[in-house]
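This document starts with one chain, in the form predicted on its own, laid out as C-alpha cells.
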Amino acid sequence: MIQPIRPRRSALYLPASNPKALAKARTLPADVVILDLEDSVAPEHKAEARAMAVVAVAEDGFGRRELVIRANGLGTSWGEDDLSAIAAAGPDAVLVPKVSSVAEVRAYDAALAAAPAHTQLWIMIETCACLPLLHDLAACAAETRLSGFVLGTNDLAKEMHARLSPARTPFLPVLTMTVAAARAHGLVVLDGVCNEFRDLDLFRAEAEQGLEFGFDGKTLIHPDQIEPCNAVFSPSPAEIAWAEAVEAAFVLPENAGKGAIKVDGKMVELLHLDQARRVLAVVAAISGET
C-alpha cells in the first residue's frame, strides 16, 4: 500500500531524557523529530526519559513535524515498559532496534495492540542478520502497522567490523537492496546518521549519496544538519520546472492517449508523468499544501 506523500526530509534524533531538547525541538524545521529511549539515554534515566516522552506527546505542540519514539529492544529490561506507554501514548509511529526477524516485527505490532489506529511501526535496519530478509520484513506491511525502515549504519558498521568511511562503500548494496525493499512494499525509508556534525560539507555529500539512492530522507544527530538536509532532499527548481512541464504537456488536447511525446526536445513517456507528479507532489506536502 502506497503512504500519502509526506515530508521526511529531515529526521532528527534527541534524547528523551533533556527537556531543553524536547523544548528546542518544537522550534527546529526538521520535518521528523524522534525521541529517544534508547542509545542516547543511559541506564539510570531510561524510567525518567519514558515519561518525559509521553509528556511530550500529550503537550504535543510540535506542529507538522512528525513525532517519533525510539524504544528499547523487547529484549532488553526496558523494552516492555516503554512499548505499553508508548502504546497509550499514540505519537506518529514508534521506531525499535536491532530488528533480526519477521517474528520480532510482528511481535513489536503485538506489543502495539492497545495503540491508536495512527500510531505507526518503524523499524532499524542495522543487524546482519536481517539484510538477507529485507524484502521479508518489508512484506509485513501487509499485515502490520510496519509502515517504514531507517538505517543504522553505525551499529551495522560495529556489526560487520567494517570502516564507515565518507564513501561508506562496504554499504552501498545495502544502500540499494534497503530501498529496493522498502519501495516494493510502499515503506517509508529514512538513510542512517552521518557522525561528522561540524563538517556540513561531508554532511551535504553524505545526504546527497542517500538521495541519490532514492532515500526519502536521512535522520539527523545535531540540530546544524537539518538545514542542509532539507535543501538535498528538497526538489530543484530545474525539478520543479520540468515536473510541471511534463504534466501540462500531457494534458494539452493533442496529446490525449500518448504514451510518449516530446517535452523541451526530448522524449517523455506515462513512467516519467508519473515521476513528475510525485515532485510536484512532494513540493505540495513540503509548502503544507497537501
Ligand code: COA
Given for the second form:
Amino acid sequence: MIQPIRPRRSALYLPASNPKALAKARTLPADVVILDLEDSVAPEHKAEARAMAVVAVAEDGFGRRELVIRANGLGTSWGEDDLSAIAAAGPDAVLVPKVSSVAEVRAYDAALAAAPAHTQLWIMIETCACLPLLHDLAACAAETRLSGFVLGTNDLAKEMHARLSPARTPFLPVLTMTVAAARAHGLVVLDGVCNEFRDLDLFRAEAEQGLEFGFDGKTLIHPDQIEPCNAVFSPSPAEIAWAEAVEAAFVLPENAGKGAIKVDGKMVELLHLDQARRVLAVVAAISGET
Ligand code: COA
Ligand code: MG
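The form predicted together with coenzyme A (COA) is what I need now, so please give it after the form predicted on its own.
Following is the full complex, with the preceding chain placed first.
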C-alpha cells in the first residue's frame, strides 16, 4: 500500500516512564514522537511506562505529531501485555523490536487485530538475522499493517561486534539495503540514532549521510537534535526551485507529449518529473497543506 506523505524528518524517542519528557515532547518540533517501553525503560518501570503511554495517547495534546509506541518484544515477559494495551489505546503506530522473521511480523500483526485500522505496524531493523530477509519482511506490507522500517544501529552494532564510528562504514550496506527494501514495498524508512547528543556537528553529518542514502528521516534521542534534523531532511530552496521548474517545463505546449526535455541546460525525463512532484508533496506535507 502506498502511504500518504507525512513529514517524518525527525522521530524523537523518549522513555514513556519519564513524565518530564512526555510533557516536553508535546512542545517540541519533532514530526514523530516515539514513546519507548523497551530499551530505555528498566524492568522495574515497564508496567508504569506502559500505563503512562496509554494515558498519553488518550490525553493526546501532540497536535500534528505522529504518535508511536515502541513495545517490548513478544518473546519477553512484557510483550503480550504491551501489545494488547497498545491495541486498545490506538496510537498512530506501534514499533516492535528485534524482528528476525516473517512469522514474527505476522505474529505482531495478529497481536494488533483489535487495534483501530489507523494503527500502523513499524518494525526495528536491528538484528543480524533480519538482514538477508529485508525484502521478505517489507513484502509483508501487502497483507499486514506493516508500513515502516526503523533502523536500530545500537543493537545491530552490539550483535555484529561492530564499532559505531562517525563514518558508519560497517553499516553502509545495511543503510542501502534497508532503504531499497522499504522503497520496493512502499514503506516509510527512518535512520538510526546518533548517541553523541552533545556533538551537533557530528549529528548533522550523520543526518546528511542518512538523507543521501534516501531515508525519510532520522530517529533521535535528545531535543537538541530535532532542529538540525528537520533542517537536513527538509527539501532545500534549490531543490524546491528545481522541482517547480521541472513541473512548469513539462506543461509548456512545446514540451507536450515529450519524455525528455531540457531544463536549465540539463536533460530531465519523466522520472525527474516524478521526483519533482515528490519533493513538492514533501514540502506541502511539512507545511501542513496535505
Ligand atoms: N524527549 C523529551 N525531552 C527530553 C528528552 C527526550 N528524548 N531528552 C531530554 N529531554 C528533556 C529533559 O527532560 C530536559 O528537560 P528540562 O529542560 O525541562 O529540564 C531537557 O530535555 C534537557 O535534557 P538534558 O539535561 O540535556 O538531558 P538529560 O540528561 O536529562 O537526558 C538522556 C539525557 C540521553 C538520558 C535523554 O535525552 C533520554 O532519555 N533520551 C531518550 C533515550 C531513549 O528513548 N532511548 C531509546 C531509543 S535509542
Ligand atoms: Mg534496541
